[in-house]
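Shown next as structure tokens: one chain only, the form predicted on its own.
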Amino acid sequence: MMAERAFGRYFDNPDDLFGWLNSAVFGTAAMDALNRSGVTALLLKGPATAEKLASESGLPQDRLRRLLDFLVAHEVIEGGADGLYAPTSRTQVMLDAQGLFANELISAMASSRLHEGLRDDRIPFEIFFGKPVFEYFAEQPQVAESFGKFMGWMTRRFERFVHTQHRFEPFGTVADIGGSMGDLLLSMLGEYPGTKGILFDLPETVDMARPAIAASPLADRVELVGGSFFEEVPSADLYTLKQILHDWHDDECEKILSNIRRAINPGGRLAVMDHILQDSPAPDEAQGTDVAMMVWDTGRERKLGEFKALFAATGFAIGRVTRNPSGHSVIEALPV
């Protein structure tokens, strides 16, 4: 399977190495575009022909049209010589992973900077976008919202592995640190009954999530607070943390799990939610990811013994690891 995953097999033919990148580059521009201006929604509604959807819509009828030939040609939509284009499946996932397709590009955005970075020895992203990442979507709310929503596909592609794989009881209360718009926590809760649970993030991104939360049947299990968790964080009996070490150097790391030590409550646990690089390097997510946050901020992926470094530094142990080999693996650490 992972020699599957290595994109060097396309540099084996020239064709194949065009086709692979040619479609990657400009098939997330067009499937993020028709997205936005609510084409891919229109086509989940049913059949249709490119002059009602560009009428809908407001795009152009010729350029659409080519947009979802396009499509059509790589079997995400279907169309037919009746001039109808037409949903599959696959349109539906999509329209679920939009907030990947905004993500990518503005990866890409910042991704185009990488040798000055490497060369200055500053961050791509601030490189690009003239300040660092969480101050640009403090300052952008509608890319800190689509950011958000990636989180969320993100949470979705990892919760049937973490429920099925790594089951946490007993525990009271959860806290999701950096918690985003809340989905990896009302998973949680929708899949322990009787537990509490507390979305903490920034202030700014926790009154984004409020009006999901309060529009959720669990609302009344869900505590919000806003701060820095490098600052404190609330009291818990189980800490969830995904994706958030990866965005930090090792001293920030440390910042954040000390504060979560201070603040756990006797006989709770801490669940790290993130990819682990393998000894020897393989083409995984993690693998790529880890050149994403050279990218993105002063972060990394790491390997086993290196999150075991942190935690020893911060008052904790591993007690248990569940890997897995299609994204997240869980680490879960006691205090000490």
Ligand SMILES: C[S@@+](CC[C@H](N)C(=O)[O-])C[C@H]1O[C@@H](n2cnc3c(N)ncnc32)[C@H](O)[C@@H]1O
Second form
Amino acid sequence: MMAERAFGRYFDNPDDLFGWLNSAVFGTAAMDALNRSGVTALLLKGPATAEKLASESGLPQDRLRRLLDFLVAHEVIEGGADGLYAPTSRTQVMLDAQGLFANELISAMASSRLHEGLRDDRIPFEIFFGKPVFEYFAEQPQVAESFGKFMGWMTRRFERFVHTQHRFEPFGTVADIGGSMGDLLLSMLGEYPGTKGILFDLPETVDMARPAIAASPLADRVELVGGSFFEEVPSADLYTLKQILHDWHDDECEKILSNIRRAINPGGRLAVMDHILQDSPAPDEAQGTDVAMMVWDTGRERKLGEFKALFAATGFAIGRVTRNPSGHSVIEALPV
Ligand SMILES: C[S@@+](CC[C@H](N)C(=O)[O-])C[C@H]1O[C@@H](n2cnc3c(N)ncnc32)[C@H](O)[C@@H]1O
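Could you drop in the structure for the form predicted in complex with this ligand? We only have the form predicted on its own so far.
Let us now look at the entire complex, which starts with that chain.
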């Protein structure tokens, strides 16, 4: 688990402040560029010169070398006196996290309009990209696919926590509502043999998930359902809602929860998987993703009491809560 660190500490020294921001912004850009151009994958095959990497990727050698040296300096790759650049154990992590880097760059673009959004009560993402995020994704499948990879990466960060700290048996059918590319659903089915799963998301997202689900050995236990959670959701015994409520305003959340309440099987449960804000400000993920939600959409992170109020308004009562000190927590709710 990463220690929580207040970034205000960098302000004690202007050199630290510049170094922190400069390496975060340009490190993200450099890794995104090297991943997208195929250089990271080439490096993972084994040590190579800048000349060879440039000729195989079609990139200009001088600028490629400068990016590689930046990552050598920051210990993501190794560079030897022999002119060879070599992967480290962190280089695979860099490639696996491509969705994260791509997403952070979109966040940066949208965030550049936060000052306007604050003044005019508009959503910075919509000011920058011209429309709400999920409408934008519907028109930009490559960006949507990259976002799906980011969600998959976030799920891989979370799955060990949920499988070890918050067990769900017994249940027959789990529906992952807004389940993106199906990473969490497949992980749940792998963990709970004999169960079935429903992947529910917008029709265009379900279509995007279809090939990966079909390729999974668990495919025959998965049903794909396209639709909107503001209209209707399929019936199930267990609902998972991961990183969904934090995208939406309270009124919108109540609509989603009411639709689940209407469809849930007798004896069913709902598991919300989201950050929980602490009662006092803390330099943790939740405090930062709360601002991210202000930038991306109508959502927010919530304190436990605020989740309780949403459940109370929609016919649920809070049950087991398993807090995750370094990521998404699990808040289970039961129909009343
Ligand atoms: C922040 S992502 C979370 C994805 C996934 N639950 C996870 O944690 O990896 C939000 C998801 O909600 C889906 N979504 C947005 N609006 C929706 C709607 N009206 N009905 C169903 N799904 C929707 C998006 O397509 C996206 O997959």
